[in-house]
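What follows is a single chain, given as structure tokens, in the form predicted alone.
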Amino acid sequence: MTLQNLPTAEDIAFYNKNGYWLSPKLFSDKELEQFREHHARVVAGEYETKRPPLSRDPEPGDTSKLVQVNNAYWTDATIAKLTLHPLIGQIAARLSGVRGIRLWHDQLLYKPPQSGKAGNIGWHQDLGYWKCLDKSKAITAWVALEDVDEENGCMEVVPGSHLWGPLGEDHFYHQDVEEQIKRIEEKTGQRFSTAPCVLKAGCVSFHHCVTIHGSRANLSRRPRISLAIHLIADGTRYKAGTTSDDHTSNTLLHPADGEPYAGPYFPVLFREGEPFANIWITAT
């Protein structure tokens, strides 16, 4: 693990201004080959650990639309090593300005080739689904396992939208993304302009939990495969009485109001001043 992969002061300033940041390549070609192999197994419903994910949609065998597998790291040791990688945690902590980072949950994603509107991911803010968190320091690391660009439906973000505050635009499965744009512009009075997160395999995009993002159709003949790792600041607590009380992560802990998210369901990836554990990936 080298300092050259960590965000600089200029990178952190960019993140604070725009609500996202794109990393250099963090993983080697050999490691990416392993990740892709195990990603395909999970999509097919082959769970190495014999433990199923927390949820998935659609069921194994159906790749006609976007496949989303929640807590995929339960199912496969190689996916777990990626989800819990300390370098991702350290980068997230630096960008967020916190001393420690825990896993909230992961989402293994498969966007099928030439999927049309069925592959769209509507414009949304992650915090809209996570109102039960008492801190707005949550951040997502989106790992590209293949090259992603506008042709195969890369993620797009609205720079600076994390400063607009929560908008109630929480429509992950909304497929008419153009209709959404008009509504958001009317609601905010802001021009809706996106930046594509074009990434080479092994690079990672990081975005703030209030940054508006989504993606359009995969027009290519290749699937778009990735892993989204949702992270929270160490010390984040459960805030009762929100519309996110029924979030799947709350079903794991059954927290009381004010109780911290901690323990084995929300493992620490990085904590300032503590040694890294299980470091096994070195970028090349």
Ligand SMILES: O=C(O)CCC(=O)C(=O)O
Given for the second form:
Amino acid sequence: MTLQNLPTAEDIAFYNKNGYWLSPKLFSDKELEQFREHHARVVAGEYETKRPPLSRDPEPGDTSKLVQVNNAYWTDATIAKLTLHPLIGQIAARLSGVRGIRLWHDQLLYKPPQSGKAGNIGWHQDLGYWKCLDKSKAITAWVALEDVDEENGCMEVVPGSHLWGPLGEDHFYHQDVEEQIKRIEEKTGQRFSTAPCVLKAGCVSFHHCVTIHGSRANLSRRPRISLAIHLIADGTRYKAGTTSDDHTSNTLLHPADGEPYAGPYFPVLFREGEPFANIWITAT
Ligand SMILES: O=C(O)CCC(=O)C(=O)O
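Moving on from the form predicted alone, kindly provide the form predicted together with this ligand as a structure.
What follows is the whole complex; the chain from before opens it.
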């Protein structure tokens, strides 16, 4: 594990201004090879732990459209190493200005080759799906397992949009991303302009839960493969009575209003002053 990969004061200032940050390469080629192999197994529905994921769409065997597997780390020990990686937690804590980070849930993604619109991910703010969180300190670490760029439909973010507030535009599965842009511009009076998160394999983009993001078609002949790790500040509590009551993570805990998200469903990745719990990490 290399601590020189932690964000500097300048990187944190960039994140605060733009609502995202791109890391250097965090994983070795050997680790990436393993992650890719296990990613493929999960997409195929081969669950080595025999425990199914929290949810998935579509079912194994169908890769004609975007594949999304929630809590893929339950199914596979190698994916769990990545989802619960303490360095990812430490970077997320630094960027968010908090002392501890817990997992909210992971989301393994497979965007098929030459996907057409079926590979699009509509513009959205993650917090729109997570209104049940009492703090807007959630952050996503998006790990590129292959190189990603505009040709294979990399994620795009709208820099600074984390300061626009909630828009009510939460359309992960909306495929007409161009039509949405006009509506967002009218709503906000802001010019909609995106920055592509171009990453080499092993690099990670981090985005704030209010940052608008999405992605377009994969035009290449290779699938775009990645793991999104959705994280919350340690101490985040459940806020009852929102439209996010039925979020799958709430179905795990059945929390009471004001109850902190804690325990084995929401593991700690990092806490300041505590040694890393997950000691399997190898040097890059
Ligand atoms: O993979 C993408 O293009 C978007 C993923 C996303 O919406 C997220 O990680 O929050």
